[in-house]
Each structure stands twice: as structure tokens, then as C-alpha cells.
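To begin, one chain is listed below as C-alpha cells, in the form predicted alone.
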Amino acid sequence: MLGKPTSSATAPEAILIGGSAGAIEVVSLVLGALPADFRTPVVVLVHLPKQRPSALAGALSGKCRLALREPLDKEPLAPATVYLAPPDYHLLIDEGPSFALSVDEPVNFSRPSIDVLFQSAASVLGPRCAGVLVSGANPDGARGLCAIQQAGGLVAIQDPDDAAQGAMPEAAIALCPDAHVLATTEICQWVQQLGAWQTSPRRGST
């Protein structure tokens, strides 16, 4: 069963997806399933070699109906856009909400670090963000996902048995046992639900 937002939850203003080894296939399926009218900004951070241009953009090109781009420093988040974390920079969510880029030291041997992105989003957006952690071979992202959950945001983790590399999901489950644990197809549906929830009329609205 997919976890559905509770009546007390807040529709997300951004959906963050993090992963490492084995994540590109999952991200491709999630983004490919999004309709052209999906409005909620999606921010994707996958550990990749320090190269330019990012191999991720090429892998996703033609599979996503939404605008696809690497964000600039201080660029505001825009609807109907998928943002890809650029190589060799930490990507953060800042007030606005907008993006910030940092060349601070790697975290969990990674720059960009999923923990840095998720923790900044939790600090700025609180319950108005959702986080998804998928396949990966290290624990980066687990603490950040818990920060989102503790701030009141919605979180999901790829089922380790469904992941190409289970270490990252397993680390997140150990720290966030109440998170939704979903197979890839369920993650696709869950993200779509979040976008539909944001655009549907609120109860009691006129």
C-alpha cells in the first residue's frame, strides 16, 4: 500500500530525490512517469564523477516531459521543472525558496552530498518538502531524510530488495523506520500523488 498524506500534512513545495550507484534507472522511471502538467519542482541529486557536462542530463534527456536543468546559485525554484545537482558542488535549498551552491568539503566523501541537500531543505521548507532516497552503496542521505521527516515533511525509501545497491536505503530505514518503503513502481505513483495533491483544491477552499 502506498502511504497517503494525512489530513494534517502540508503539500510539498519541492520533491527531493537522492541516490548513488544504481539510482539513474530509478530516477529515469520516476521522471518518465510524471505528466507534462506536473507542477511541483523536483530536485535530483545523484552521485556522479566530477565531469562536465553531467552524464545525468544526457541519461534523462528525452525521458522527461518537464524542463530539465542544472540550477544556478541563488536561482528561485520554478514549477514544472526538474533540477539536477551539478557535479562537484554541494546543492542547498535557501530562503525564497532558491538554490545555493557551495564548494565546502565533501560530506560522506561526496560533493554534492544528499545529506547537505536534504538537511537544508528541512531547515528552510520544513513540512513543505518531500524526500525520496533510492539505490546507493553508501549511507549518504539517511540523516538528511530523517531531518525532513522530523521537520514534518514526507519521506520515502526504495525497498532495498528492489534496489541495485541496498546500502543507502538500508541506512535510511535504520534511522527512519517510519518512512514509506516502496518499490520503484510505487515510488513513481507516490511522487505523482504528491504533485496531484498540491494542485487539487484544499478542503474548505472556495
Given for the second form:
Amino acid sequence: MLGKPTSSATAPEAILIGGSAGAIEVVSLVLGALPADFRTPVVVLVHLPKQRPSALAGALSGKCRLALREPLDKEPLAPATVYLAPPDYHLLIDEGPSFALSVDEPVNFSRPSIDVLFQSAASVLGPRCAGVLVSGANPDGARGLCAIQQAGGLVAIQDPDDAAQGAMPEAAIALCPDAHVLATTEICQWVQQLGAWQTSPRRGST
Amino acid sequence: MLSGEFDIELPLLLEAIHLKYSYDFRRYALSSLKRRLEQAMEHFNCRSLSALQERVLREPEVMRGMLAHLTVQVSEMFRDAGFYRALREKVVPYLRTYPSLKVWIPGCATGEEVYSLAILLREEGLLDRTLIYATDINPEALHKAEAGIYELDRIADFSKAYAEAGGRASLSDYYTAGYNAAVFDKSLREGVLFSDHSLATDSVFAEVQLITCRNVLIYFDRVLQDRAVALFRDSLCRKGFLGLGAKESLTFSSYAAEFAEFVREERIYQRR
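Having seen the form predicted alone, I'd like the form predicted in complex with its partner chain now, please.
Starting with the chain above, the whole complex follows.
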């Protein structure tokens, strides 16, 4: 199921999920399917109107067995935690790995921008991160997903026919033709397998 | 995404800028810095950071342009209504007890936060006895801050934020609208000193009762953040206040123990 891992791909230290219009439903399903012992940190970025507290936390609370929160600047990525990109900031991965924030200009008319998050993760984590891009009506995220793939990380794209809005997945498929194109239920399994990949060798070694 | 040579050239460029112009970006957070340098390469039509370094070293006007890429964040007036409401309701009662007030806004950029705070202090009857130090390393940004002129198409958002932040009047009471710009009332800045100051290289210059430094520390790494927070500690009077951005925290700072959380959810701290 993980399929076509490049030779450099390795168990991810972070799984990044990006989306826009129509993404909350998919993200809810993916997060809801994660077991309580899922260790790999998950970072979720969905374009939303700027407001505090974000609508995303409200929509996802109660649907996920893992700790759910918006990261602070410089906060280290911790296991068994789902991080939600706060509204009106860019969210980046920095050395550590830890989170960094910026209020630089919007990218692809978006702040937070999926490209900014994915490109920073590719730069810092290289093959040790995985990216998923789901439903959305604009092309943000395609270049970032491509950067993760070029850095050796695993990437998946929601099947545009299965997505509420196909434009974002289609833009990503055009830019990274080798990425897995998966239906929603397959994305749930794919993410779970990425987490299992991390935990199984560790159990053996401790 | 660029890598390899870029990662080698990056510290060399920062070192060159520091040696030649004394601007110290060596402890800026890498993730944002990389993006900004990529944009600068594109802007100056340079194929590598080495090529950019060549121009920065030999053409001072390129360095001036670089400063815009490396520093200026476009800010908004009254960003985060809850922060300004907390200042008004919880911090101002303490500020009233001082016969005269000093406030420091480090990294003030183009001044949106300076005017927000000046308006709040005016409405609370405190502006006449307040001296505000508005500092930044970018002279062009400081000039814009001092002019207090903002594009008219940004004013609708500012007005909305002002109302949400508990503004007592109408924002239009504080500016004159021109053809496509709003010029803020110069009486708001009579007690404002706009000045060059670097959190990376300069030291304490005054004792103040309030510092607001919002979404500036996010551009620094942990070491430089610590340097800045130590400056804040040494500048604040005992029981003085420090306001940070919504996602900034002293949790990861070496000086966390020297501040108490005053309004936790709005990141307002009090010097112990």
C-alpha cells in the first residue's frame, strides 16, 4: 500500500496534510481513523477565514483520539499530537524539528500557505517527512508537495474525482505525476501505515 | 527548493552583511530567512546567494533593498482585538498609577502598532503623559511609520479591527482621508520617538512600564530571542508589562521565570 517508496524514503518524523475548500470533511475522516497510540506528529493546514479560535479546532474536536492543538512559535514537534496551523500566520518547520511562524506576505493568496509549510518541511526533514494534499479550489500546495517528493519524502494526493473540490489535487498531480493518487478511505489507511512504519522497528530495538 | 550550495552560501552572506554594514541577521530563524533570501535572489535577478553577496558588498543601494526583504513585515492596526481589549481593561488600570509613562515598541516596522497603541492611550487619557519609543533597524520603515500614511484600501479592515478591539469612537476621527491614503493625526505622534535600534546588537536605553513586541520574535532563533527577552527584562520596571504576539510565548525562553503570565491567553506578561 505504501507503494513506490523511493530508496531514500524513511519512516516519517512528521506527516503533513494540506487542503482548502472541502478539506475539513476528509481531514476529519483521516484523523478520526487514527488509533490512540499513533505516535507520528501530524500537522494539518486547511485554508480558513482568519478568526480566533480557528474554526478548524472546533470542527475537529471530539473526532480525534489524539491531542489537538495550534503550535506556538519554537514549539518542538511532539509524538501523538495533531497540530493545526493557526489562522493568519504562515506555519513552517524549522530545525529541531520545531515549529516556526511568520506574518510574511500571503503566498498563493493564502496565509497560512501549504507551499510554505511543505517546502520548509522538505528543506529541514528531507526524506523524513510525508505530505498529503486533499480537496481544494486553488493550486496552493502543489509546489510544496513536489518539494517533499524531490527531497525523498513520500507524497499522496486525494483523487480529484473523490474530492469535493478537484482543482488543488489536479494542480498537484500535474506537477508531481509520480505521487500516489488515493481515494479518501485509502488516504486513511496510507497515513496509518506511515505511523506503523515508525513504531514497529522501535518496538524491536527497545 | 534550493539546497546544497544555498545552505553553504547563506551563512557566508549573513557574515558579509554583518562585516560590511553591521546588520546582524546571523541569528534569524532559518526557515523564514531562507524564503526571504530566495525572494531577494529573484528580485535582484541573481542566480545564487554568492552572486547576491557580490552585489550586496559592492552596491550599498542593493543592501537597502535587501533590508526591505529581510525585515519589513506588513502589519495591521489593532491586529488581534482580544490583545487590545486586555490592554485596555487589565493593563491600563495599572498604567494610570504612574505620573508619567514610557512605552517601547521594538520592531515597529511601518508603525501600524504605534498608532493603534497611541489611539488606545489617547482614549484612556494617558497619551499626554506618555513617551513612546518606536524602534526598528530599517530606516525606510521608520520613515513610513513617522509619516503615518496608509493606503485607503487597508482602512476598512483597520476600522473593523478598531471597533472589535473596544475602540471608543470611530477610527475616522483619527485620520484625514486623501485621494487614496489616510493620513493619521500628527498629534498622535507628538510623544513618539522614532529611532534606530537593533534587538540583535544594541542595548538597553530607557526604563519603561510597557513593551509591546508582537510578531517580531518569531523571526529570531532561540539564542536571539533570549537576547531580546533579556533586553526587555532589563528595560522594564518592576511589575512592568510585556505584550507578545498571539503565537509567541516565553515558555521556551531562558528568562521565563523572570516574568509572570498576566493575561495568559493574550500573551501579556508582567516582570517579576
